[in-house]
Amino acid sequence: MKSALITGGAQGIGKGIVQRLRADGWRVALFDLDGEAVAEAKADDPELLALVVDVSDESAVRTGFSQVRDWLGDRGLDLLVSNAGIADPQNGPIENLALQDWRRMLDSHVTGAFLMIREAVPLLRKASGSILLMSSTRALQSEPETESYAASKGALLALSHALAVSLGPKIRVNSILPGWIETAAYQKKGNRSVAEHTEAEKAQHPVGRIGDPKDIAGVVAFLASDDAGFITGQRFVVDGGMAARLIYTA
């Protein structure tokens, strides 16, 4: 049975990935900063290893991995999905952006990915596993006043191809760039809702709808499979075709 570790796995896109892998028969561990969401994930699926871990904290990551190694026993890790990070892309005018807020954004995405990968590599080598970094279409295109988020997602994109070269052939590394993915139904119970979108919002996407975490989870399942054994160092845009569409405002 294959094993995976998903960061930010108790809510949002990460939760969708956890659910898909569990449905496919994987053993799954998750790290998440939200203790309430972690407790709910564990209650919903007692077979999960669900831990409260701040991935930007070196000591917390090391402590979390000590439990992961116990959970794995003699086996290696087949998949690491580095998905955790601050979700709100807005940082306000760049001239007003505090250094601590800039660092907090990059730490949550980039430093967190680095700390996770550093600990995971020996386990991944043991299983000839793979790494998926959750970047964003915002690594390629932007709205105003999203510099810190765009920089963090762009860094993950670059990190993925650098790691693919460094860690091959034992470990494959790819990145996924989600577009507009609606996660309202994938939040902890207190924050869960049913999102409503206008026809105009849906029509921005050539596929005619907003994305769902299941759309990302399907790509994760493929890239983690043996069918993707010849794919590394690549980026996969999953945005319903939105980035391919040229839009002029009147």
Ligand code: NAD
The other form holds:
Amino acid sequence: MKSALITGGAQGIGKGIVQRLRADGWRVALFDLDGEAVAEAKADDPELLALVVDVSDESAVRTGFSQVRDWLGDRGLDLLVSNAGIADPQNGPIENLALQDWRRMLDSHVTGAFLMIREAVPLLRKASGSILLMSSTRALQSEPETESYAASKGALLALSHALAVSLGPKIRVNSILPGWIETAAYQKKGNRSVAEHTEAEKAQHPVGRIGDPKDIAGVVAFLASDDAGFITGQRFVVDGGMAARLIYTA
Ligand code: NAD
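Right, and the form predicted together with nicotinamide-adenine-dinucleotide of this protein, after the form predicted alone?
After this comes the whole thing, all chains and molecules, with the earlier chain placed first.
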């Protein structure tokens, strides 16, 4: 049975990935900052190793990994999905952006990925596993006042090709660039809702709808499988075709 560790796995896209891998028969561990969401994940699926860990906190990551090593026993880790992060990309005007807010964004996405990968590599090497970094189409294109998010997601693309070159042939590394993925139904109970989208919001996507965490989870399942054994250092845009559309004001 294969083993995976998913960060930010208690809600949103990460939760969709956890559910897909469990349905496919994987053993799954998750790290998430939100204690309530972690408790709900564990209650829903008692076989999960679900831990409260802030991925940007070096000692919390080290402590979390000591539990992951116990959980794995003699096995290696087959998959790390570095997905945790702050989903809201807006930072306001750059001239007013506080250094601590800039750092908070970079810490949760980029430093968090580094801290996780540093601990995971020996375990991944043991299983000839793979790493997936959750970037964003915002690594390639932007709305105004999203500099800290765009910079952090761009850094993850660079990190993934650098790692692919360093960690091969044992470990493959790829990045996923989601577009608009609706996560309202994948939040903890107190924050869960049914999202409503306008026809225009849906129709602007060439596929005619907004994305669901299942759309990302399917790509994760493929990239983690032996069918993707010849793919490393690559990036996969999963955005319903939005990045392919040329937009001019009418
Ligand atoms: P979400 O807010 O629904 O879920 C994120 C989860 O990560 C939460 O459970 C949160 O508690 C956890 N988290 C946040 N910071 C953390 C930290 N420092 N340590 C541990 N856990 C932490 O967000 P989402 O929309 O599912 O986003 C997941 C990832 O996908 C993010 O990296 C986000 O940037 C990326 N992404 C999302 C979209 C989208 O449209 N939803 C699009 C592109 C990229």
